[in-house]
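For reference, the chain that follows is the form predicted alone, supplied as structure tokens.
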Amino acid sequence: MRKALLTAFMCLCISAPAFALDGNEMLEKVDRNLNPESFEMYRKLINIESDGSKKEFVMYSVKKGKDKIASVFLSPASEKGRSTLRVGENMWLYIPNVGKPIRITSLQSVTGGIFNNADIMRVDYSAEYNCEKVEPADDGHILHLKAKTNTVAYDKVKMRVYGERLLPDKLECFASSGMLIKTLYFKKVKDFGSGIVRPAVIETDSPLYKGYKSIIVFAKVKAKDLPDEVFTLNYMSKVEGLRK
């Protein structure tokens, strides 16, 4: 009897996974593996039209905690000085010659192209989504995410993560109807220093915009202590002053 119990226990241990992280814990690890808790970065956004023409934007951004991000456009000249702010689900655009922040929504886009404001002003995924299921996949897992509220840009997201670092390499974004809105591809993992190793490029395409593509290229991602004052409406005209 003792031998039979021991054999059954050994079989159970062999068949069980080496570890079993909760899906929401995995999602929080993905967030931290992508970004430090408080950091700055530069991004180039490239919109590629169906005829091959391109429009490029360069932004300086700062983020703190799970749901606060501010950015300022550095180029092109027509956009320079414009800034954006997101705190939780609330988003604003500041235009210098208007002088007053304007409310914007997650499904709009301050740059046009396929990336919407939710993509450009990305907060932690765990701030917007709950993980409903974890599915094994080649060299990783697929996290099935459900929006916490109906104001989130995508009702459901399938996030494929891989490796011990739990970095994403593909996101499929769906409407509440189940329609695929867009797919994001995370590429070119780069060591930015100070332990920050993450994809340096995100590309997206959409069945709703056939022949179009948008790309974000990340540079100089590094930890930076930021006061809460930075993420207020009164500071939107001063974000560029954080650059050193």
Contents of the next structure:
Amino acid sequence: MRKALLTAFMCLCISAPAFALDGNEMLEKVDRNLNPESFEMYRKLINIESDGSKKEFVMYSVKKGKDKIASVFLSPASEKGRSTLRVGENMWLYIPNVGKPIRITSLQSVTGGIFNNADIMRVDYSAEYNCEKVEPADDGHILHLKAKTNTVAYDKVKMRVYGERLLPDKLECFASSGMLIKTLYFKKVKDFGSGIVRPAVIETDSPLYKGYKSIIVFAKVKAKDLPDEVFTLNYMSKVEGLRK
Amino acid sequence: MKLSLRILFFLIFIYSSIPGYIFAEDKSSDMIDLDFEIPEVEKKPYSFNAEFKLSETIRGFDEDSLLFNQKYPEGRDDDTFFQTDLNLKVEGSYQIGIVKLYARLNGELYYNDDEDWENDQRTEEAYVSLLPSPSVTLDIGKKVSKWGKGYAWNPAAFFSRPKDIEDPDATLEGYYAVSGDLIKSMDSPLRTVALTPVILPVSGHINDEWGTERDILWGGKIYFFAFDTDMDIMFLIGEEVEDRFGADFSKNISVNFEIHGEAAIVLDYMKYITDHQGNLTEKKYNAKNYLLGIRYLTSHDTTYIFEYFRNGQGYTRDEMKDYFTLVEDGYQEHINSQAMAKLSESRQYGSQFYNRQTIMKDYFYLKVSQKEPFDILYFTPSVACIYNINDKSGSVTPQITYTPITNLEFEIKTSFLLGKDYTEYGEKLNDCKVYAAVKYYF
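If the structure you just shared is the form predicted alone, then what does the corresponding form predicted together with the partner chain look like?
To see the whole picture, the full complex is given below, headed by that same chain.
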């Protein structure tokens, strides 16, 4: 009996990390399915108010590695030239009028509306989260993600992935208190070329912003070789120069 | 003309205050065309941006204050001062290969009862950049170099003009200089090192704010990014100016909490001090300036910016009392005998040394802003407070900014100055100010 219990205990000890590793591998695969490691993209952010009125922002972004992303606003005119940089959990905002980068935090929002800075400057999920549990779901899995540090915007995330390509279609983001902060819906899978097939639209709603909705539409997502120096404070005012 | 302009201003003011839904397009998210072409995707070699601002400023004079008596010893007919401003800021750039041209021009037309219509134009920035690679940049021309991590004050911003404490985010005018950026990123705990050398020529024709003697100012900044912390070390040296050295840092402690600091030393700083009789003395010493600050965001989207500033170049309470006594004596002398000598002397010292912002030693700054309260998007009320620790005077400035329509911003700000006699804010020219502005970006 003791032998059987010991064997069962050892099996559990061995199987638990293996299961977690599978989940983390799946998470890394989700990251690579969403975008190459080093790439550029254009995004339109649309904030829709409860009365139907909307405000739009267009951004050009470049990302390298798991945790480096730089963006610049191309429109509207009031935001043009503002750039953001994220390296790991460090975030900065450069406003041309102010003339120098200032540190910002992930829970602030440079655009207003439901999106916060962590949503706009999203890095790889596997850079911020560990997968604690994988649950089977209809035609896919639910990954239960836990933030690696307390500097990550959402303490827990429930990600539903589907199909052979392991693309996400729904993400629920929770605070450490367990409160649902927002839900992201991944829609309209599109072939961007060079093997990049991913949702072209992310729609977000939040119980904290009843009746409001925010949407990100992706365009021209393509691989691009970028030097590390692009992801530095001194380069923030020059990010737009990377556009061809 | 003046009246019609003000009517026009307030019509625009009311128009911009109308809630956004009046202009809303009746579109639900499901009806939005997501298969769109982004027009901005096609890059052009040139870019052009402009900001038009119409504003009205009303100042309520403090007729009992010493600086009011210093400026208007005969008094004024009215105790309020109105100014209407039309401001156009235009910026443009053009890039050919590795060469980029950039300019920002600021033109202002304003009207007030004292001066009638006046105008002012200046080139805030105009420079050529050479961008051979992302790690190397060379800039030649008039450019703003803003250093330091503080929000309200930047004691380590050696190559900048002073910020307006009432509007710390306002654009500044640059200096003519040659500067560069050399950036090196590494895959190590020290992730980035960047060197920013600056050479600033000074003469009677160029950068004469630094002096009229021919001189060259040498300066530089080394930036380090390590252990999730930004750090800078900077210096400025020259024959005709006081050498200065400084350092700053900034770090995010958590998702909603940032700390920052700056320190600078100005070697052999010369301070000019008047006694209550108007005798001017010089005091030479190494002035140490520093700042510590935080930025904190609560779970209710309230942002707190709090800073403490030690101004080593500032005046002590006793030194300011001497200056105020000189002003008061000069005013009394003028009232009693129409003599202007002492009052003129105090005016001269005021314009050269004393009548400036943040003129004393120790200050607190607090700004509290609430993002989009009552579910009103793009609406941000805030209040900014400056407190002079040395004489217990200060100012409180509630403010509202609202952008109901894309590219149209509405701002209203009211400042109240509080302080007893012989204090910095208690003796300012005005004791309240209302500022309303409409900005349009295109």
